[in-house]
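One chain comes next, on its own, written as structure tokens: the form predicted alone.
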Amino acid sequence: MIYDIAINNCLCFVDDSFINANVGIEGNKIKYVGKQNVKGDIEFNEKAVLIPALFNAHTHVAMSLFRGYAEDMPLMKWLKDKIWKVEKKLKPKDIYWGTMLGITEMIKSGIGSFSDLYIYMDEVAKAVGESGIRAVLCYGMADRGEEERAKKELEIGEEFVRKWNNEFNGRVKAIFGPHAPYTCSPEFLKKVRERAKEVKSIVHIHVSETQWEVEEIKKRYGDTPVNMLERIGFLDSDTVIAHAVWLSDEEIKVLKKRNVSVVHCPVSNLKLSSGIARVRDMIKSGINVALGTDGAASNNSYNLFQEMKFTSLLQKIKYMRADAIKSIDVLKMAVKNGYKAYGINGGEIKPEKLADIAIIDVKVANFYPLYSIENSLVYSAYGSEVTHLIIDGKVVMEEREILTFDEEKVFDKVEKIKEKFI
């Protein structure tokens, strides 16, 4: 058989270990993984490493426009004094170009999918369509306790889901995205949950990012964020929460009981002095934990290799155990668990899985001597080792050149947008 894409002589991440294998891709699916040499219309004989394309499971991609704009502040001061003010100057087309900038960076470091919660999401969806990347998208709803605003926010969020879900050959998954318990009233969150159930949509939300948030929710509602969400019937297996930095033992049990997925964003949590999440405890309890970067305004990059290294190192310090979390588990958080969290048939190099694959050159100085692929990927990689990226069965980057759009045009547009913020 002649496949659309054939990849030979690679070390492939299959069933949580690395094996020598060849891969055949037909349409947007992987069709063959095995020892037999494969032929294709497009052929790669790389003698490289193959992993599923990485999944950035929580971000605000257009915030690449604010990279370096607001520094050295805790979250609420960062939001109130800087970010919320400058966001008011954003126009829809700014969001498009900011998203294209973030997508450029993600593709260059092997990210084939991302989950985005922000504003002017139609522009984000257009950028996804044109760039060839895969995305889970939601409009960031916040009623702030105002009845009229709640009605309008829900309308915008629901219209976005109706308009964009399954667009671009299914590369866009549109879902509901209430911002957080401190910006959304319990009554509003209940309505969001009801509508999400009716249209069978996943819900993505920030939860327990800071101590301030936990104390604020306790003051307002007499309970912690997770327990409040459980009490109003918000949590379920189709709920994905970002951050979850400040959790009690009881709350971890609640998340496991409801099969909620968590997205860990270590670099952003460090930069905003939010804290270090209990990732080891969550994984041990059986919670599906994925990795995210958050927005570039609080990171300042979209690089999951960086997030993998920080995840492992921080857990070692959090628990004062060198073996707090294994590199293979961190790699799974980056390549597999995001797909699982959002119910997407990818994140594994197996027949009938989506053909989202990163090809990595290990003949680089920072990988020598090579004792363990997974250890090198987690602790030594920069992301620049990714030479090719296949998304939905299409070659989106070849020899580090993006094939779907003009990077230089993106940079020029963003430089012009920057002027309005200075």
Second form
Protein chains: 2
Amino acid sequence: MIYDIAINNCLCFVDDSFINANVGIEGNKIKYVGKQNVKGDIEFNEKAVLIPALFNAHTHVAMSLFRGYAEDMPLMKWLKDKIWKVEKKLKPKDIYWGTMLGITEMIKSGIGSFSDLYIYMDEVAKAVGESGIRAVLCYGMADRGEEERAKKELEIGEEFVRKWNNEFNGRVKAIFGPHAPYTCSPEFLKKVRERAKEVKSIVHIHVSETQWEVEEIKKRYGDTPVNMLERIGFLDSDTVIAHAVWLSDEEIKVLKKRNVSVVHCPVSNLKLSSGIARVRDMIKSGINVALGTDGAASNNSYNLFQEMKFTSLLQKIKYMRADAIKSIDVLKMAVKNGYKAYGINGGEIKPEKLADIAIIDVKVANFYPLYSIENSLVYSAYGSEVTHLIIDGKVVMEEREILTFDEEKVFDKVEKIKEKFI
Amino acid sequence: MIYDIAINNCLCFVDDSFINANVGIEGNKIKYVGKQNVKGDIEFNEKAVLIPALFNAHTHVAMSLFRGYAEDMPLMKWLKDKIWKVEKKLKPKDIYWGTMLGITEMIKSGIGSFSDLYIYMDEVAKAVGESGIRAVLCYGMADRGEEERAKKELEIGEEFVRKWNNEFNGRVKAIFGPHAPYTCSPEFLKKVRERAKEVKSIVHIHVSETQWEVEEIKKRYGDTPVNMLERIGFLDSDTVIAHAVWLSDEEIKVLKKRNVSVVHCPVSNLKLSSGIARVRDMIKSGINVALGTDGAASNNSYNLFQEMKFTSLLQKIKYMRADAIKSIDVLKMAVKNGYKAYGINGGEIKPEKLADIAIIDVKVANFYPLYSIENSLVYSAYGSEVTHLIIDGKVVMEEREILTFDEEKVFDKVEKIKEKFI
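The structure above corresponds to the form predicted alone; please provide the structure of the form predicted together with a further copy of the same chain.
Starting with the chain above, the whole complex follows.
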């Protein structure tokens, strides 16, 4: 048997640990994982580590355009005085190039899938198509309590799902994305929920990012954000909430009961001084917690290796116990739980799973000596150790070089776009 | 004029901001910084960013051997059950290779100087000599209240200073390193202080790393660590204290009054769940705060770009204000304040300063678009963007390749040494 791609002599992430194995890929699926040497049209013999391509489960990729533009400001002031102002200057083509820039950084650091909620999403979808990456995309809807606006926003959101869902051999999954409980009315959220059920779509939303939001929702509806969403029937196993920084014990129970997935964004939560989420408690209670970078303006990187290190270390300081969270659980947040949250058939190096794989060079100073691969990936990796990235069975990056588009051109374009913001 | 090394067309860190300039190096000093094009025996024309080589102001480099060996344990348990046990197995040659491994990672991420407190320091000094890096070295002395031991420890410490200070064209600065107030008696500390004054040496010590330490010192001496050290006359402008996590307002005032320098080690302080230091308050009060990685076992990286991002973000969450600390102040902690703390004539790209310079490639996805270099260095850099490193006027790394030793050999050696720990 000659596979499309054969990878021999690797340490592979299988069943939540690392084993010596060879991997055969056919079409967009992994077809063989085992001890037999495999042959392929493309062959890699890397003596490297293979993990599922990392999944950036919450971001606004085109915000790479604002990376470093406004620093050191609290969330609401940062949004109102800076980000919302420059966002008004954005043209669709800018979103395309900003997305391509973010995709460049993500591919370089091993991210094979991302979930994006933003505006001009057609451009994001096009960039996904051309770059070869996988993505869960939604138009960020906000009615702000206005009936006319609610109608229009839902139309745009639905049109986007109709137009793009399953495009590019299924690499795009288009879903519904109401922005947040403080920008969307309960009536609007209920309507979105209904439509999503009808077309079997996942719903992605920001929830409990800041203390301000919790107080605001209490003031408006007499309830915390999660409890308000539960009351209106919004929460379900097809709901993915981003941030979830400020949760009560009761809210954690509700999220578990409804099988809601949570996306933890540790760097962004620090950068905007939002807080440190109760990841240890969520994991202990059995909630599926994935990892996200959020937009580059509040990060400023699209690098899940960084997010892993921050996740682990912040939990230690939040609970003041160094055993607050295990490396293996943090690794799963980055390489497995995002796929689970969005119902995508990846996140494991196993036959019949999608061939979304990152190859990591461990022959670098920062990985020696190698006692434990999961510890090295979580605590020692910079992200630059990723040499190859396979997405949907295609080699998108080889020896750190992106094969699907010209990154220099992307850099030139964004430097020009920058001019109108400064 | 033909310089030894000429670097043209760079953005240089001069007087705490970045300007377009060309740089000429002669011997081990910077001789020219200005608009004129310069020529040299070696020429770089990089359109890159030039910063002073980063200064890792507190570490135990050879602990790279234990990177990933013991994870997720509190400080005292981690030291007693794990680290102190394997340290007993260490032979001098192991320290040499562990140090070479740590130096490899440091050079790769732009660190040109480090301050090391450990055992078998002759081996560390030899590694510094051979690798071309600069270092402040001290034997970590601890009398543990025993008179005989005190005598022996001071002898080893003094002998080390006599033997190595100013070796390798001054690249080694050998100083005194009493371990900590909880491992050294006040009498011993006073004796070290006197000897250091006599030979005009700097003294480096761990202080107030954990809440446990503060309580322990209070129990023993009825005073907090900084106040106890002040009472015995230990604190002065030639004292450099590592960690300083748990400080009262009064202790911050004492440190400022005595012009003590502090080394902040944010990642280590999280990893061992020690706490988050009051960097904002220390900087506001005018204390010189430098940055350190601590040993790799509690980090697990020797990468000051990571420490910069952690420093900035942790201060935001500690004070719950996103403007807690400015990027430029964080950058200075990494590239300037370490030189100041240890009295080394570097940390600025200026004539007559030591030619210790890192060249950084900003033409990478994670730096686009480039609004502000200091923001990019603090928030967006991985460390792998450093392409060249000049130390003491010599090119130690060119195009990411170390010129002074064979890194593959280092990797092979440490993999063999590892065997006796597992």
